[in-house]
Amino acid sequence: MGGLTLGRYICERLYQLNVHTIFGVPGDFNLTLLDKIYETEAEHGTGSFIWAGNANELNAAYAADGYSRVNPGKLGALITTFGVELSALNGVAGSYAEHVGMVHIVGVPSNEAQEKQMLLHHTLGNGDFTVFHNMSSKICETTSFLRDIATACDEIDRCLKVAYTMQRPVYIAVPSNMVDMKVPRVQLEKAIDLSLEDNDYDAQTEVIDHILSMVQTAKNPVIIVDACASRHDCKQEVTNLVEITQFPVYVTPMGKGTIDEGGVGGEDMSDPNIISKITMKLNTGKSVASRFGGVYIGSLSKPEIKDAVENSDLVLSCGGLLSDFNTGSFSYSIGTKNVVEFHSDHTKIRQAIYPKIKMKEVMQNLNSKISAVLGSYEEQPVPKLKLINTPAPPGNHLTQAWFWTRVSSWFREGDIIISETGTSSHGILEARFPNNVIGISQVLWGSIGYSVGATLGACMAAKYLDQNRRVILFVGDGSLQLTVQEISTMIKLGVNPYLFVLNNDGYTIEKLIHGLNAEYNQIQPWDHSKILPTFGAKDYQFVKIATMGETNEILKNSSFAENDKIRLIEVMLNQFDAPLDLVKQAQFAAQVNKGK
């Protein structure tokens, strides 16, 4: 039968989990564990199962989040080491409010120096050893201070099972001297049990059968799609609704990237033929990009996309996080109570709550039943797209409006774009993504600078999709400044990200919001020409492009489009400029702030 160290037993459940980059930062209590990690490589193959070595433990949460949100095994990993854990916890808390899962293991004192309360570093020096233990308990969905090496795999098992089916972090402490005790082999044998528990039938009978009435009598239902439908992994049963229905489909701007819009990369936006390109494309068959109507964020919509979803008299909502900058400061005007929500823990009709009936399995039930009560809907019209597509003078300085619209059309297909808590989240909204891509920000929780350590953890499992999958980050100069030291890492580990850099000389969503030349929303400038050089890159590519003409330019060339080097392109721009919504969400903002 044989056993193996319980360092091991973690790595291997890891990496069985299709988990195959480990990040975070050594310290003296995770060493032995650390070492676990290159064992595990050498047992199962050159870069099957790598440390990341990050530059702090906020980075590398981060970038266990970023990993997580494009690894198929819809995990993430991060290893910390006792007390200077809490240097994660921002990250971590960002994941569990976006329902990321996450795996949070955190090497700690030996239990003979927790039982003798000794007076280590890396402590408060009151001889309590779970203080740090309960503040993550605080945003993680479950946790677990390994103690007795009896039980120590059963624990794991059951926090990794929690982080795959809930989607949220978990924590797992783990003492030093455990590291090395053995566990038998036999265990690893045995697969987790990932299923998620049965819907009640009867239950669940009753919420399909609700639905389908509502179904047969609408004239002009939509459907919504948010983030947890893309978190839970639903994309498929959306997207297979959506094609049996052919009802118009409309995202939040956190659940971007979840079905495909029918973009059209590799295009010149100067070519007066574009629309009409990327219309015959959407008109062909019955796609799920032919019936995408835009994003919807209640007043901040464009009306035509306001009057369509709030004109329905049927909403099918799918994964819904209704917070204030996903929902433009909570302006959802829907005009009728027929509201069907779709969550993964309970299903809502009108005012009337369905625990657990989870939305996967009850959307596989409505998608084998519903073709029978569409009879006699007549396919609705979706809202025309609209791209800016007059010729753009060479010297005309970039804006944000044009800028947005013209990168779009350089996008292509399976690429994963990123994009910064302020300016860049809002402007990737008036881009139309290409099939298949994957769209990641962090609306919720908002962090600015996530998006770099995020960057770092979307390339690792790039690598293990495709290696030609482009990975394009969209920055602000402020944000940059809080997270720079990742693009070290990314260097290290040979990935190549785009990192668009907007230069907009500060923090421009917080000057909106309040302080327009206030000096606390102003930052150092910095040369970013400099910043891969310095962090020792020596294939790579700076560009600073500052108009219209020079935009074109590099988005025309071939060469650039392959992701064969890391690249930084600095985007210079107006400070004050910003798109239309991020705006007016400013000012809903500041009117929230003043408690009105």
The other form holds:
Protein chains: 2
Amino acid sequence: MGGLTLGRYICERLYQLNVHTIFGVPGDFNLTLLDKIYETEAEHGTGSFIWAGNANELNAAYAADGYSRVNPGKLGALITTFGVELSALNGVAGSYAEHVGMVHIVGVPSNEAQEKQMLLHHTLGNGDFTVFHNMSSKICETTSFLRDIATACDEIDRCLKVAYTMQRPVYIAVPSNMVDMKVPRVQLEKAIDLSLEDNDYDAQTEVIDHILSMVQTAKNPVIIVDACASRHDCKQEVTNLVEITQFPVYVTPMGKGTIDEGGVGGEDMSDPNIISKITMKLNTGKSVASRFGGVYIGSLSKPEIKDAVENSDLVLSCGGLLSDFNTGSFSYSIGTKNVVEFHSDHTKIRQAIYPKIKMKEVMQNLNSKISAVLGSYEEQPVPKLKLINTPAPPGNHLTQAWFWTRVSSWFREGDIIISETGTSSHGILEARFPNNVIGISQVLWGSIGYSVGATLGACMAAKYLDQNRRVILFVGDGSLQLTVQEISTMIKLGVNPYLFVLNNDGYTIEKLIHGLNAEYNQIQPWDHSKILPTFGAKDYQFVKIATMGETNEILKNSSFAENDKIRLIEVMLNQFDAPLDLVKQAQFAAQVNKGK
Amino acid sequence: MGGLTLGRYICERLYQLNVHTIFGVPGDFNLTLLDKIYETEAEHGTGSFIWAGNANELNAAYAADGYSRVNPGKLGALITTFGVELSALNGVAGSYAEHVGMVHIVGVPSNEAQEKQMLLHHTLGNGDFTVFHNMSSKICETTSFLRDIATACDEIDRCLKVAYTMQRPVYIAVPSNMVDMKVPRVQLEKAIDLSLEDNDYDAQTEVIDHILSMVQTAKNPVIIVDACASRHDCKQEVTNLVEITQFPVYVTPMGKGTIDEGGVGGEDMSDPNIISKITMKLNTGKSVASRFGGVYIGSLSKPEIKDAVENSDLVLSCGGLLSDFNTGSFSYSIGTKNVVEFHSDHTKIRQAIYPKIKMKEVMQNLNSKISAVLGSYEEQPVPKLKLINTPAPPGNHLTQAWFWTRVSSWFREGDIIISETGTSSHGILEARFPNNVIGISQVLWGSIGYSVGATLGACMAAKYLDQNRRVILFVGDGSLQLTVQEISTMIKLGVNPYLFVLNNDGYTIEKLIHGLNAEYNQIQPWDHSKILPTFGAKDYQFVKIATMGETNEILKNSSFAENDKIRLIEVMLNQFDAPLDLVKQAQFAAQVNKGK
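Could you output the structure for the form predicted in complex with a further copy of the same chain, given that the previous block was the form predicted on its own?
Time for the whole complex; same chain goes first.
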């Protein structure tokens, strides 16, 4: 029994919650806290609790976000130091916007230094120690500035519960002198209660009865899966709903990767029978993947998908997050239909809102009853998705359209696929994922450079899950420049992602919105072949691909397919070549900016 | 006459205020505003108004800060885009803490999008468009969120005036639809009034009489010059005060570079008569440099400086900013003495505060009267400063102590010398600057990585002043990793700084504070020779120096001395070798963290 230090308590609680890597940057107000990370690792075994030591605070926040999205514990953690903690806020705000559970822990000056209003470094020089806490409170679900050791453990537990259950960032400020104060070890023995409050029985019954009556009369219902389904741990409920009902299921850009799509997954694409093989595989049994209809993104959708969704007479929307880039600039045309929306904190049927009727429980209940009302439902077909490219001469220059279809057949089950905002996040929508793939893209917050940090985070979470899960990044040459040094941390930590750098000579997405040839959308050209060795990589691969033949060659190579070293693949593309939906999206964005 | 666009109005106002480079990153809510930068350049001539196009927002903020410190116009400007603007805040907060004039302009969604609470990308997804503005208001002197074209110009003028006169950051949010709205051109014709309000006559008279009576009886008065003397444009007043009184003058770490130090400046150090030559030069006339006594940093000062300052019977403190790292952890022992403090917004004599008696005017008045009371003053000697190293074998490994003395004789008049927080900012205190040098170091805010962005900013300001002024950076290998990509922007913009990278294998300053051998203070080793070519440099120099002989050789080389290409010099140092005062400072910091 006895006591342990407060710093150690924080680490042990994170460990209990399945957080095994802590991201951040050392600073003199957090150094003693960092000691506790190593103590915790020593307790639980080498590799069980790791300090990442990022290249900067923003990258660390992105990494914690990426980690949380892959970690089954659905939390990431970040440690920064007072004042310069501000560098992390863009990353934290992104986690808030996109419903990502994260704990931002800040090492702050001692209680005494605060009381004396000492003009310490990392302060504004005005003796006000509350400023940065106040700023973070605007982008966090809850915060705690620890002052009293008697309540510190309860405060920490409260914040961790909020981060998990609400899937948002929380902020905990830890004064440097409190880190080594003792707290009772017994508090660790009781696990933090992470359960959601039960839905109100009567209200939930009304909701379910209402939905069942709508399902009973629907001729061509569809299911749409969006971001919050995965963020709020409802993947299984959504999957069950599709399996039981066999309704066609579509994803939004932010929902992609939440359900099985049955993509080809590393098969030999030169096999002349490949299409029929895949088709057969897909149509076997009543798999979710056989009901997958593609990506719905309002008027930017492929016509057959748009028709199928918008002509349906009942939409079951799971975890919707209706931002511009997620909906084709708010061009959904399902508003006047029968729509049921399942959200993390309420349910909506047509125009009626049922507060606190939370997605997970209501869907579980619905799934247990829905088969009874499916008697008259006749299975509707789903749109066919393109799986392989039309054959082309190997010397042809790469195009976006060809590339995304080709690379998607190189993916395999279990891959974690991260796409940067811009051509990558749009291009990836063309790919049909194999089953059990995790897709990551920061569509709503859309901070360029995010994906590089997120890749590091995903690698660390994947490493703890299964060393063989591949982490694959698609990032533009422009976005890469914002956060490139996080590749150094990947090398330091020995993770082996695939870094596909789409070299299209600048910020293509911005060019399409405004300033097609403007100087401000140009970037300094880099020698991408030198990035890995500059950052100290010893065992690595660099490949540059510019033609369809070169692309086929590398993607057919079996040793390339194994993630046994870090690889950077420079993909040469024309600067104005972009996925078609991105071009349309950019036109919408330009209109909105003009106030039209 | 007629009208011009609001976007153009902003640019023209900045141009009028001597801002010739705008830092930032393009984003879809600021693109049309960026067009106006190019229009403004076209109007005033190539190179007159430049968009820097930084690698990321934080680096851009650091660059705007460095620019402002060198620009005689005492302003820097930064443009970011809504939401991801948060990445810049650590840099903006640093400008606030350190009294640096800066304008942070943010391109935000159109008024209409705000009114409709559209769930745009770069929002938190909750329809609240005020969050980021609120956050910035905590670290800015004033802010304006433009909404009404009728008052927009006045609001812009108001913010610019505050940024200049208060030497703090201000924030202006510009909705994308307002950029192309027309405003009357006539408003540009009246310059923004940048004058400070006159000091109250009676109060100022009382202050001056009081000071004069103290001067009249003082036997060994000293002058201490701190940060705000240069930030609030009082270099000339301080210089005049020293020239007239011939009192010994000391600088704080943050004041270094404000007054002439008479350092050797590129002389041939192998000349056996060098010492007597320099001494003669220093003692000629009544130059300010001949009265320069060194750096006062409380109990961390050299003993002869500590004695001289703390035994003086009158301290005239100009622009004091008394933070821990600027005072040797608050170890000033002048508190009970006769102290007069000149500040930007008040004057303090002993314990009496005179609000609104501003430094610049009161010093001008004092300078016009002070010679009348100096009749009985006998000139006091100033401490001797070490100018050159004791000869040593060329094969000796470099040490911090030897390096800083050696490099200081390589400096020359007009150099702009930037030192990163850590061993560099402490080591540079050992160097005696030649006259007319600008020193930059972020001692109070102390955000590591700052100096790399600041170097870019300084280069752009220097370029407009005089292409031949050299910009010289000293940065540790750890700090460099946070912001390394800004070297790419330097290459893109064709500036030629000297980048001295002190490779001491990790965060030495943090090691000394806590965790001497801790893993979290280690960094991934980089191949520094590859950095410049990776970022696309064609004409560049890389040198690695590890011995005293190698250092002498490169610093004697006359072509190396010319800033005709970008140069990166890797300086190999032992990881635990640090300037002595840094070791003591670190011990203090560790105490404060423990709450002792």
